[in-house]
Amino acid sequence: MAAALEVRNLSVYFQTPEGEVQAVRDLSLTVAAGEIVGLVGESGSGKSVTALAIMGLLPPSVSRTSGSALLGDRDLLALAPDRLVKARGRDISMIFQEPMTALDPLFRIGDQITETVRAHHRVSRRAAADRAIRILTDVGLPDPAARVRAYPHQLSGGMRQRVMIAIALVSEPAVLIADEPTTSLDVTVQAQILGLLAELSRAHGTAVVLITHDLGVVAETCSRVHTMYAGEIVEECSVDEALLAPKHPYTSGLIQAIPRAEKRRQPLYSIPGRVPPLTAMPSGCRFEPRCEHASESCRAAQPLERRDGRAVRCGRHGELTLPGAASGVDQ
């Protein structure tokens, strides 16, 4: 199946009082129409700083990306600024994390969607309008017509979290980028969000690149993984093979961390340390230093090796058996 969005060796740069950092190396993801592929890596990874390249939303003052970004023919970190701004919210959009910052409380929430339909669509306002109705209709969002004259403050957590899903689907994207859906939202409407990205991705055959920390988030979504440590992808695999037999210890560790109920009264697991900041990265595996696994040969460059459909960035992955979660994970 072709590629809806196609990135390939992504690296993004920010200038800092100590010199030129690099945040994200190398990455290459694909996701194909109607597809939902899952970012995951803890906070720090650089997952939000590649949404955020791939959208061109990056401070052009103190960064700089290479690579490249293929929206069918196009490559988003090539285009000039004005046809940026036309893809963005027509052709390629993003849910960002915190809804209640993203929307501008000083607007009605119908307002905010027909500002969007009218930035990429000519069409009246009254069609605007219309159209904003129907998808809140299609998110979910109880008695649109009437939400549409709300403020975002007067919307629960859930609801702001549908507007911002209506705000990024309205023009009809061909690619969703999702950015942590469901912080701070409880379990029933987190579950819910989910079900609503799952749904339009089929209805629609929209490419969703789902972004979170939480493998159970990813093992109920997607069908293929990226796990993504340290500014790099360190494994590629389909969901299944990722929860079952994981081969980097880092996606290991992550699916260890989901609390189980058969472990009702034991101690939480915890990977050890965290993400080594950008002026301080080791020079060999990234991993290296949290790694119960490593070794000697850890200390050099760990290349991403494809075998068999998947990636993985450990030079041990041959020789290690690493635990996943053959049970307490649903799927």
Second form
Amino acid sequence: MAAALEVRNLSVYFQTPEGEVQAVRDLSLTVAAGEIVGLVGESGSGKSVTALAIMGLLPPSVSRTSGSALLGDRDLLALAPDRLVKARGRDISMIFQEPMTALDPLFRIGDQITETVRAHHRVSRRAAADRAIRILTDVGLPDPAARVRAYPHQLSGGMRQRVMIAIALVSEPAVLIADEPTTSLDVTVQAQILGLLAELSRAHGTAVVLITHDLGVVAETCSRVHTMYAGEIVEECSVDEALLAPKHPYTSGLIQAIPRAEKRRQPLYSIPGRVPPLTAMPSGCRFEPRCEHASESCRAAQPLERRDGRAVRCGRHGELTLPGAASGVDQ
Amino acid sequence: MRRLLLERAVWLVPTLLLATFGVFWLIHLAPGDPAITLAGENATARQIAAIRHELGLDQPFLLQYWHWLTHAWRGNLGTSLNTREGVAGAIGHALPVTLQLVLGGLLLAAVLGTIAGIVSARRAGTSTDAAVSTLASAGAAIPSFWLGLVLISMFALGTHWFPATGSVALTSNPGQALRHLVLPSIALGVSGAAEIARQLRAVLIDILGSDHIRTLRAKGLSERRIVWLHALKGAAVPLMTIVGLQVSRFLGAAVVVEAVFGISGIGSLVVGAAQNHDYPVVEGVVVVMALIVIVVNFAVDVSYRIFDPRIR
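Got the form predicted on its own; any chance of the form predicted together with the partner chain too?
Entire complex below, previous chain first.
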């Protein structure tokens, strides 16, 4: 299948008072039309920075990117500013974690949708308003004809996120980046929103990059998953492979950290330590200081090895058998 | 809305009582006696006493205030001790002149301040921002009387582009009125523009970094629409607050500007009256000023409700 979005060797640098630091290193990621790909990792692993870099939303005064993000034959990272503005919202869209603060509190939701339509298409106000009601119907907002006049604070969190999705998809973009779209929602609403994203992606052939720290969300929604740690992809494979037979100790650790009913009498697992700060990255494997399988060889830089349609950034993956989701279940 | 109006109306009474009583007391404390002035140079003590009695100045201070208050309550602001002209009439002549000036200064401050605030917020941290901020600091620091004198010498006496003194009513000759208004409005408005620019810059920097602005960028809106429509509407509530504060500040500062430009508005009226212990005039002006400030505050409160649906 043709790639809708192909990110190649993306690196992101930030200027800080202490000098330039690298937040994302050499990241590659491909999403096909109609496919939902997960990007998982802890807070601080660089997922959101990756998304903002692809969208060109990082402040240029303090950041710099290299690599490419191909949307069809256009490289978003090399696009002239005015053409990038036109591509955003029309060819590639993004939804955010907190739908309350992500919507403009001072404008009616109908107007927030129609202005998006009119920014990209020469249509009348009337046609744009009709389009707004139709997309709100598509995202399952009850009573859309009346709700267009509502302000964001008059809607629940789940409804606001539906509105965000409507805004993002109203121009039927080829690619949607969803950055923790369900993190701030109730579990039941979370499942509805994920279901909606999957349904819309299938119906319109939208390629979706789903960013989350929750492998449970990935398991429910995605076909493939990229695990990200400290600014690098450490593992890339199908969701089944990742869950059943992870090859990177970090992916395995994330799986162990999912609370599960059958482990209810045991203490919750957490990966010891935290993501290293950008100013103090280990020179070898970046996960090495926190890894229970670390050995002398891990002090060297680890390349991302590709084999059999999956990739892993761990020199010891051949010798390790790591626990996945199944190993926690009583066998 | 009705509740707000009622609330404001209730507050009006203590505000006016406090302001008028305070001013009455200050006039009473100030040295000098209007009767002596009125009686002329060769007046006898008896003549002065007669005038004092006639004006009620021989009564106890609190009783004098009470008399004034009961008359004012019925809409009678009394007559000037010096000119014997009705206070309401004198204010009626002077007020439009001052309001014209205050509106001119306000318009200049709002337009200039908003543009400067937006420019420096969008280029925060650059040399443009630094230049605008320096200008704003200078604008806030320059005294209006000095600026007025400089403007007169440069653009009235030097180039003759604008008249140096006087004013014309907007209703009688708009063109001439505007020409007369330009220099005093600048003298009055520059410090307000500086204040608005400074505050708006801070508010806008905050807003432009917020999540919902990022969403607007993500959906492909032009930067112009984001700044001038969405961010500025977000800044409207603090902006209206600052503009409202400038109104009361300008009403006070107009006294000085009127003196510099020889404009006979409320400023010259009240200064003359205060010097002559002409308490009916001073009190009348205080009442009118307090009413204006209260009405402006009310308008600002109403504007919050228009701009921010969450306050409704």
